[in-house]
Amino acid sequence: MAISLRAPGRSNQAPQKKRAPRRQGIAGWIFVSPTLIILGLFLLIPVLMALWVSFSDWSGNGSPFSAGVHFIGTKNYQQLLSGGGLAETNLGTSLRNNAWYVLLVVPIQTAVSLFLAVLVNRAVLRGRGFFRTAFYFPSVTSSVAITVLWLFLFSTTGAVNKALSYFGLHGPNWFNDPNGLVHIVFGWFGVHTGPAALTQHTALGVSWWDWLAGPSVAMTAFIIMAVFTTSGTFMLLFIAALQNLGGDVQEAAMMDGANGWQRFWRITLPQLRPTLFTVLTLGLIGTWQIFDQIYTGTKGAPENTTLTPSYLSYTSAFGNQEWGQGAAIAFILFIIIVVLTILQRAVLRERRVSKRRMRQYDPSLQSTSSKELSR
């Protein structure tokens, strides 16, 4: 006769922990299925739409899945890169523009960003509360709005040419003027043309020449607008986080006798790297999303020099009808994004610190490499 050990009542333990964590999953989808419903129908369902779109030939008639909506492959994105048309060369001043837009705008707007937000956590600074207000107030201003100020403050007789005759400069037509600010330099030391090996190779439809030109007078105007109106945002980032910093360390530096440079430097901005990738990833994504500004502002005037790739893909689909192009056109500014920012990512990423340069800090593992050579 076998004699049962189990005791009484614990028969059902096991079953029941395994139903709670399922009970708790499947409570938590339940409770996020209406965000992945509102999502699925207002963000991915389009964009997979729109990435048939971009290879097909649909008109912009009917639906895009209609019968006489045919499969093209690739045909579209050949145009673009490879197409030597006009469709091309409107693709790569765009990217030229636009490019030039990011690598001023992100590295200015951080730093500007950065610099308020540590002058304004000062404790000795008065009216603080203030200055955040005044700093962040651009931010949440109407983008349109700010932009047609801008096509005031800018024009020939504007306020900033009037600004710059008080100290004896011309300004220039801002909004009118397409020279690099590159080839306005080089004008200066009585360079007008480039090497053969510049104006002779091309990328997507651009000579190398008009790649290294820079921005224009007028994609300037749109960059300190940029710096002017998105810094207050990332201000408000970087003082959450340099409220959350602990001061011991802070403390400890001083009494090592580190300054105000060395502490920021070594210390505080070391700390602010979580902070510093948001504010870079968020500054990269949007500057290459550039689109209401142009719209109201300049609309790729002048000579498609302020032409950004987020206004082509809409004149593309919307003002000459080439939806697929146009579609096309989005992918491949996503494709960009997301590889720059993986790029970022890459470059910020938190790195190993390497054994010989923890026996410079730690005493222990000096001795122990000590006891190892010794042997």
Second form
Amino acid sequence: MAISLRAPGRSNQAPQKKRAPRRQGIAGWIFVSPTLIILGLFLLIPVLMALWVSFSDWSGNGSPFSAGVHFIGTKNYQQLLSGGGLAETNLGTSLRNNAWYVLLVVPIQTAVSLFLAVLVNRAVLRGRGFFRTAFYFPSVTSSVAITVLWLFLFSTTGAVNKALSYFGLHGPNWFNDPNGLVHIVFGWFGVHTGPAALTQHTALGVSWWDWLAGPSVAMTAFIIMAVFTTSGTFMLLFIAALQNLGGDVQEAAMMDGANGWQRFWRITLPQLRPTLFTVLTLGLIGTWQIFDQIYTGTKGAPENTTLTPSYLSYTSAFGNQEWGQGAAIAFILFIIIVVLTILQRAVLRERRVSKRRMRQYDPSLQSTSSKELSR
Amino acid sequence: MQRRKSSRLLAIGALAAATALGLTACGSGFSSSSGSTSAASTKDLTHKDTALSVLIGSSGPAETKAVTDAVSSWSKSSGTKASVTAASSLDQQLAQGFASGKPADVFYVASSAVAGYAKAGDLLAYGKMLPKKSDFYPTLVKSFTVNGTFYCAPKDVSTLGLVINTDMWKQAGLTDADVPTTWAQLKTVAAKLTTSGHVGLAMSPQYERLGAFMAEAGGTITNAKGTKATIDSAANAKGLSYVQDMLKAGSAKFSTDQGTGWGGESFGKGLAAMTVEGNWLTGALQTDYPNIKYKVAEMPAGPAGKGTLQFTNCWGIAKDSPNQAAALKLVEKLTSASQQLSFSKQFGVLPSIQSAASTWKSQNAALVPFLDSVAFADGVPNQDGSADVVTAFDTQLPSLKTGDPKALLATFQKNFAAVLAK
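Take the protein just shown as the form predicted alone and give its structure as the form predicted together with its partner chain.
The next block holds the full complex; its first chain is the one shown before.
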């Protein structure tokens, strides 16, 4: 994989290549123009219009470019990020909720999908087709249908609480419980209010103690749902990647005496790095944009603990006629996603294997001291 | 290489700019009509002979059918074509219409949304052109008055009342004479009605329910002029504390704690002997829980006397409508006494005009307390941005049992003051 990424000689070849005749270039442009025009008309221009709206006082009447609409600088952004009012608190709350959601969903769904992929990829498994279909099934079902199903399953007297009661557990009032998981755990140890250092200071209108509340019980139900529905999709990506891996490296590792566990962590997983990057990136973007589950499910309740930036953007614009703020929230979300994706790219980039790790495998690098010790 | 790239970027940029300009041009094209000043009399209304479109946020098939029938019968008699659309998301569909410059001509507007639309210049302020404007209940007119301008005609009205399950009432050994008229009596009967199977009183944890208790304690949201927020008053705190006491005593519960969607569901499922709900409850009970026997009483009086909340929608007319004159005629028809009484029969709303009251009362004897309550009801806040503040307060209410009423009201006060200062 590393070899193909580096693509040796590609840069050397480029200057030798003859430049394509001009007419061919024009033909190329003509062929891509339908896509460009459609993308521009329905994607690029609306995005630019939204950007303008986020800096304007447009009230939703007529075109945002009409004479009565004024440029008001960063006022919308200021109200959201440092206004001290409800807009700031709502944005802070929604970012808090969504951050916890991403923090839990992305790693869990990646791990679960990889685990499922490895399971159903095994040649010895009987009825592989059945299991693959079964695991993939939630992904092809409409998210609205699943949300409604979830509301039934996780209602106070629903199937989940019934199942829990067989184990003597008293299930929570899932979609109506605003308590954060971290706060609940603190509560077990008798800590019900945070230290003044955390409760007195706020960021984006939400106290640090509340930032650390963890996802509410209601949000946890959504987290379970996200893992349930999207793991199947990503499982498919992992299966495709696993089937592309050559058996020779595995066999070589077996010959070297690596056991199954070592082969997975040292041979299979590193080779899956490009797929892992795809899955994590898609997961990150998808989870930050969660909207339809909230819209059909809870609409932000209980106590705004399932409010997300996308849903807040929608309600600010369509519900409160605050179009500028709604657009500004969308761009703040956009910046968060871009920054996190770049960060993740940097973390997952191909690195040279460190000397310390190399030492375990390369005899020439083994330090003299360890040799002496082994003698 | 670098140079070619930059010139290409320039070309793309120029293309994008040109397209944006093109859009600007057509944008300003179809919003030109919105520049006209608000009409002062019926003569200034637009009167192009175009068909009217009516957009409603319907509560169900019954309401859609009733409005469709009413509009089509008006259409036949007036000769103006008109069609009714039941919106799946009213806010969204209205917004699309306003932004495109081709909104529905006549539509429902909630009292909490009227100020926002008015500020944006979406609504025709036709209130004073209505020949029978003095027939509407004054509290309803106030709900649709923004900065002294009466914008639109109240479509109907709903109030909160105390709804009682009569079977449970009898089981607890209570009689008609025990129907509570004061807070103390309500507390007593709620405790008597609480058994292991159900609580005495259940309601949704919302300002739109608990606000009635705040009003009964003499609390208000703003001063009379509507210039200053008065939420953190002792009276409002007293109203919340009263409910909190009942929650703590176990004789009252929030619907969220019973795992139901709203007070009406708790009541219908037999989890509560009483609930605080509006007249829409009767329709829900009829369709979902037909076996429940109930009766309706006025909300019991608090320390400051009687009080309850009132909810209403109005018939908005779009300022961009090319046929405002016909739209106004349609609204006059839809708010007439005979039409409102017919709507009431079909989907259970209360008429918004005083002249229809006596006929309505004779037709709906069991529901009279709802209409009688209009006399002392307060409207929910209608300032621009207030809906958001009320929602924020609602998110705090489910924890009222363990929370501090004064702290809840302080946040409410802070946010509402910010709305008024805007």
